[in-house]
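First, one chain by itself: the form predicted alone, in structure tokens.
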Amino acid sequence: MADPSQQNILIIGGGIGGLTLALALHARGIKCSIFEAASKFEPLGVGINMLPHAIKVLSKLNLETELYRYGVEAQEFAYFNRHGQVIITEPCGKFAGYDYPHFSIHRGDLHKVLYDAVIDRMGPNSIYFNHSCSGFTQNDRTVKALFENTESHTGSVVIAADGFHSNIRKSLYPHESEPHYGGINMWRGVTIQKPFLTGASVTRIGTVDAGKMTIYPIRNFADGTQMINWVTEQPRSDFKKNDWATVGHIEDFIGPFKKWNFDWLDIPDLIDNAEFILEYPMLDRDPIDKWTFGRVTLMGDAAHPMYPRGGNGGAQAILDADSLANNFEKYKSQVRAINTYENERRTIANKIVLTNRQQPPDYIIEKVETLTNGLPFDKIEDVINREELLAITERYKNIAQYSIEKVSN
């Protein structure tokens, strides 16, 4: 059999986990090629928590340097219920003893980075882009990735990293249910401010139900101000396509937050200045039994996209790149490699899917809401133990992969 270093990887998609991927093949010194639909590189979204079992990755890829330029390293999450109240701060990063920093960065940036690195060390003709991946054709010796307008090209193994909407995902599941929605709508925005609380906090307030924020800094500027990212969650009965470039309106979620002018954050103030606001559901998909056929694998959201709860859609589909690059390293067939991959990764992955909807970290709030039955508290203690809280969050970090004895391994 050929070495699989002279095989040629065939990547769908040119995203987080597809670049990824790109560069921990390229540092194997196994080939690939980039396959992307957009007609430029294009750096999107609004902001995006690096865990630090994400960053351990990337800082094997010589990243870290860069993500310290952009982004922030984190130091704390910090909860808080309705009334602006501190239930429980925890350190996050290395402020918590890992060997490896949280950084909170704007998608953009993060993307930016990876792209940057690929043209630098895989060159420019690494990258295909108007390549619109429409199916596949496969024998038992190579795939043959077909696309919108333009010619095929033949690989080795094709690995779907073609995000939510993936066609490949289409062509593997036609039958599928359209996506998950459970009820639940997201505004997001960003804002140009003073720092709050630490200045490096991830920070998240109250419940779907009464009224939640997620908000933490993303970018610093020389002026000493920052740009703050935050996003809303509430129960909507409507239905949209998910789509990040819908523009949102003050007015459809303010309500819960009118009020929320706390001694350490102004929210409607925040919600106010903001320089945009996106408006979009919060969608998944069920899980699936398999990831893997013949010569064509999944990954990231093409493979399990999930609520953007905890830091995990992005850092999962960084994981999913690790190990499919650890296995091609393995494994002298590409075959038995993807294999592999699905067999380390789909049952993790599939349990944070669920657990996302379910039982995320901020599930500490839920909790102490029914505790106190939504009003305010004197002392936290005489609610809950901080023992009790931090086991929600230990637990949430043990599924997702990022326990500190998890992640030094």
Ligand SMILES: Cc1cc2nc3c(=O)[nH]c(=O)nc-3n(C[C@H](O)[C@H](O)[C@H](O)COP(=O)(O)OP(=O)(O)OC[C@H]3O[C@@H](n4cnc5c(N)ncnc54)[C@H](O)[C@@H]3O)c2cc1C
The other form holds:
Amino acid sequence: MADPSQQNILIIGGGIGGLTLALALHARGIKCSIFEAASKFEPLGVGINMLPHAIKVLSKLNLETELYRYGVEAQEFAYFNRHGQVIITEPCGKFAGYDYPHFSIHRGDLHKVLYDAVIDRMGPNSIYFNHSCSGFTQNDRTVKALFENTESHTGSVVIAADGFHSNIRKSLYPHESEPHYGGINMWRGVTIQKPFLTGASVTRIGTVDAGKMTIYPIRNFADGTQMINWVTEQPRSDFKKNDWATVGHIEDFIGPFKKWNFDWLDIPDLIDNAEFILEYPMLDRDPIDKWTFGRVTLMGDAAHPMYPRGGNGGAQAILDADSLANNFEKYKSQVRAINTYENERRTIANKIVLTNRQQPPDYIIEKVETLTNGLPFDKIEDVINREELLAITERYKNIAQYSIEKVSN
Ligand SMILES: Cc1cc2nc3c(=O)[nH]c(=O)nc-3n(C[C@H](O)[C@H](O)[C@H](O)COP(=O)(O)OP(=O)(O)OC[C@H]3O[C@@H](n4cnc5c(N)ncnc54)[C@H](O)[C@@H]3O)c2cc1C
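Having displayed the form predicted alone, please output the structure of the form predicted together with the named molecule.
To see the whole picture, the full complex is given below, headed by that same chain.
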């Protein structure tokens, strides 16, 4: 009988995590195939931040040059209160002394960089489109991935990289409750305009209750303009289903921002001039205490869907891919590899899910809002000192695994 360790690793889902895993396995000479439900890839979504922990993995895959071509290398995080007053700025990526840059990039561009590399290095036959996985069967030597309306494929292990709505997770946890909605809805858009602040600032302004925006550039254009990504989070009791293509409407969220015409950015103007607006609820799922079942394991959003705060949804999928590939290289037994991967990654990722709910980096602004009763301040030093503010971001960096020390290891 064939040794399953010589067979194919089946990756279900060709998103950020699945494509990174394929590239990482290919770089180590390990065979895999990708099965993607979509018939082709569209540049859906808006901006995504890729911090140095994720870029370290992508750099090892020789993708840094392409990321420089498409993305904007971020220079700083900048936090403002709702009056547009700066609370703190903090350098990021190479500007903070990391060995790797921080990129702000359109999710479609990041995905294209990964997809082009897969096609270039592994060939078009490495990815099967129109393959929507409905579940799997397994025995002690092989696993069979089942697909809607097309033949099944047998491999040595299945890696479920099928995202937030993972069918494989559903088959492993058939009684799992609906996604957790914490009462916050998001509207996201992109606007083409002249740069603001440094031209490479990841900016967070205000609080969910008083009005909150996160704004950063994701593409540079030859004429000096940029594509600026923006997102607002607002409390809402109801929400539309989570689909990255749901169209949003200005009148549903503009309320708190009508007077946010700051001397460093005119936010009503930014919103008014959006190319398009999408609406998306802030959803995640409660952490689960097992990802690996025999020859099947979960990764990325299928394993640990989290609120898109703090630049970690995509990054943690990339770190999963790196851990999986390292363990497949290290262990002859692929079952041992996926169990070791889970041991390395599950506790960390689950903690980020909970931290993103309660205390993401923008907690800095919540804290100042409370200390000032929402009023403008004369000098931030009179409200809180810089060390206390930096302690909040340091805590998050440690939990999310992107402190300078961790990334340098
Ligand atoms: C269309 C889209 C747009 C997004 N836009 C943004 C954004 O603008 N900003 C942001 O921060 N995050 C965005 N995200 C989420 C972000 O990409 C993920 O949170 C993160 O990258 C985790 O990666 P992942 O590989 O686990 O999941 P994803 O990148 O979501 O990839 C999952 C992949 O699995 C495929 N798939 C799903 N079900 C099946 C199935 N049954 N069989 C086979 N394949 C399946 C999907 O088509 C997708 O290609 C978007 C996700 C998607 C799918």
